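Below sits a lone chain in structure tokens, taken as the form predicted on its own.
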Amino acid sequence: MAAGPDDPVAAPGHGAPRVRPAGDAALTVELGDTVDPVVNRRVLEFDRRVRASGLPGLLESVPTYRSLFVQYDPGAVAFDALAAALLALVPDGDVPAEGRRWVFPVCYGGEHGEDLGHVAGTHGLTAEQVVAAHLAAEYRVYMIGFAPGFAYMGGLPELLHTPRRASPRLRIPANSVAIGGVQAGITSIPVPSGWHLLGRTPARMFDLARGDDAFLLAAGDIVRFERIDTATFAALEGADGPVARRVG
């Protein structure tokens, strides 16, 4: 018997890739459950093999930190054949990573990462401390999602770990370099939010201006952050030109 959209699907074998409906016209194939670099890598090359398939009916993408949505048309394809199609495009085991590598500056502290010293006594760290911390770490973009081009990443030193506020705030500046739980990440738009904010980038993370390339990371960049002061973030906020350095 077919399988139908109320019914996941699986491929053969131990840890196998799993198909689930996402309502009647999308699905989700999910290739782990964890937050995985090796996970995520998989679920990236899975994204450019299905954009490149040319399968009939596929409509669109989107990559998770473990899984892939995919929406589709209905009337072009069936649940059942569209999700064995799919099974077929994932990549075995590891792949190579092709992300970019980034160094945006940041301002941290002040009016600009206002839960630094929060943090800080947290972990019974100094300010120092923790800034060292998170500028020694080389961070993933796992995914780009709930505002246009935030960026969830992965690679947040431990003694950094920090449940995110009890009180979300209704609002915060974009840009801001934050950190919530296990997760690192930089906001592009002015979002509620309860993560702790760190410091501020004066890259616009998000600009139509761009075209194309209106959110400046994608998933599988790697991000690595430096220092600056205020008057550095004010003369770059106003810059026409880069302000985060691409290093491969």
Second form
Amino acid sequence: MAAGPDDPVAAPGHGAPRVRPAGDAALTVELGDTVDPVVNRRVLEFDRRVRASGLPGLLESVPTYRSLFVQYDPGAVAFDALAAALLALVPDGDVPAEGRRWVFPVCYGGEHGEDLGHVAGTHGLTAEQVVAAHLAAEYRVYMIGFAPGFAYMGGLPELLHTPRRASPRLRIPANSVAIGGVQAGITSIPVPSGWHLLGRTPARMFDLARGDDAFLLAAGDIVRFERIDTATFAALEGADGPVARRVG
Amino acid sequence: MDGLRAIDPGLLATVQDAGRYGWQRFGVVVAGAMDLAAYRTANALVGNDADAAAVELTLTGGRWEIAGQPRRVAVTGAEFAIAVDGRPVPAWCSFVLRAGESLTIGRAPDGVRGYLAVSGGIAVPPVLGSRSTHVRSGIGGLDGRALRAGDRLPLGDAGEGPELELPAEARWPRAPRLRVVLGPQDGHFGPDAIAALTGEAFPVTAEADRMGYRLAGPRLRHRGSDNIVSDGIALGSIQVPASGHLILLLADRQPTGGYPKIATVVTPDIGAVAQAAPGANLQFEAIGLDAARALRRDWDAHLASLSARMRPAQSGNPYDSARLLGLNLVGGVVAGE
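So that was the form predicted on its own. Now I'd like the form predicted in complex with its partner chain, please.
Now the complete complex, all chains and molecules, led by this one.
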């Protein structure tokens, strides 16, 4: 008997994750409904287990802030059976972080970060104070989405929380280091956005020429920034080798 | 080199295959043919692999030529008016197109999208495992963009084969009411919203493209918040933003989003959505997961048996008759017009 859509399958004892249908060939396993590093860590560990499980009918999984979206072949597995098998893989409680650690060079302000002054003005800070606060923090990639390789990151210091622009820009450049609301991010291709541009990194976040490594960041990665000047930016932007450093 | 040349690509033509699955975790849009059954039928008619790339046409099909050896071609989807050097050719039927002949694809009276398949398939390089074009991110197809007049698309190798047709009664029917599975966030809506979803008509607005259709019609009220923390989006997801107006998400949907999704149109009925033009009334019918799975099984079986349902192109095919007459092989026979 299939669970009705109003009666999502729940597993008591696992922090009540819920499996909800998304049509005939996809479902969502919700581990929470907030932006929370513990929930996100559990999602990423759950995703790792799902991918390693070899469960029949699994086609693709997409980890988000607080849920795992699963595309499946309904010819190979029914919703109820898959839901039960997935719930058995949900980790109990918090799990250790497993992401890679990166340092990204950033050129702040000027033509590379035209909203630096606006953000400083919004908070009664100087541009240098904004840069210092942004540099001091460590950021965690919660998910990749919106555009290929776009990293949604948490960890933005509270004094930099800045409402999005009232009117989004039609196009902001690739590899922009930006903030929006409580979130930080690095863009990967030119996109419309209401986020504020603090600077740019010469690292190419998305580059098909790198093959399977086309995307620099993955969910769970930890990011810090280091400041470079415009001359260094120019030198690194055209560089062949890796520009962002793996430090763990 | 053999190729397919766009003399005029019509309103919007892009290279598409079955979609770029496996990369949504990196924010990559799936894309792919909007009307999957029509796309797969076009490939079957010309003897291609099921996942070969074809050209997706929109509302008007334009004009095309091939270079190199003769190729079987077929146009499926909406019933476009098709002609080769001015001689009419039926849709859902393969025929041989030779270099120097001009394939004209006019308007679609009954739908929006068509699939032009050429034997050998469109051989643009695959990107992340697929040839599908996603214009907004500039990935796939020909340089990640819509086709322009003068473009030449490479073709794969192909042998000869029969001219085939798929009779109308053997095609996947367009559902009069789109079947949906409620969820994943139907809990954000009260019974009145669910009743409106399944009882009222929702006209397609002019804001309708490969990413999704904004629908007019009644506004659905949220019971709780009109925002959720972003989660994954399925093909056919029906989002309800704060305005209460529905957005039905299609091939170029974003992988994640933050509006509650009240229901999801089942995969077998997405083709009917793909062929719904602005102004068309969409109606929804909620079905359970078991019924959705059974429907999907029927659809998969339909797609797997396309070749068996095809028959040799009928002699009533005016293009064949015209060609035979033209070649002076059928002396004294009058083509039945």
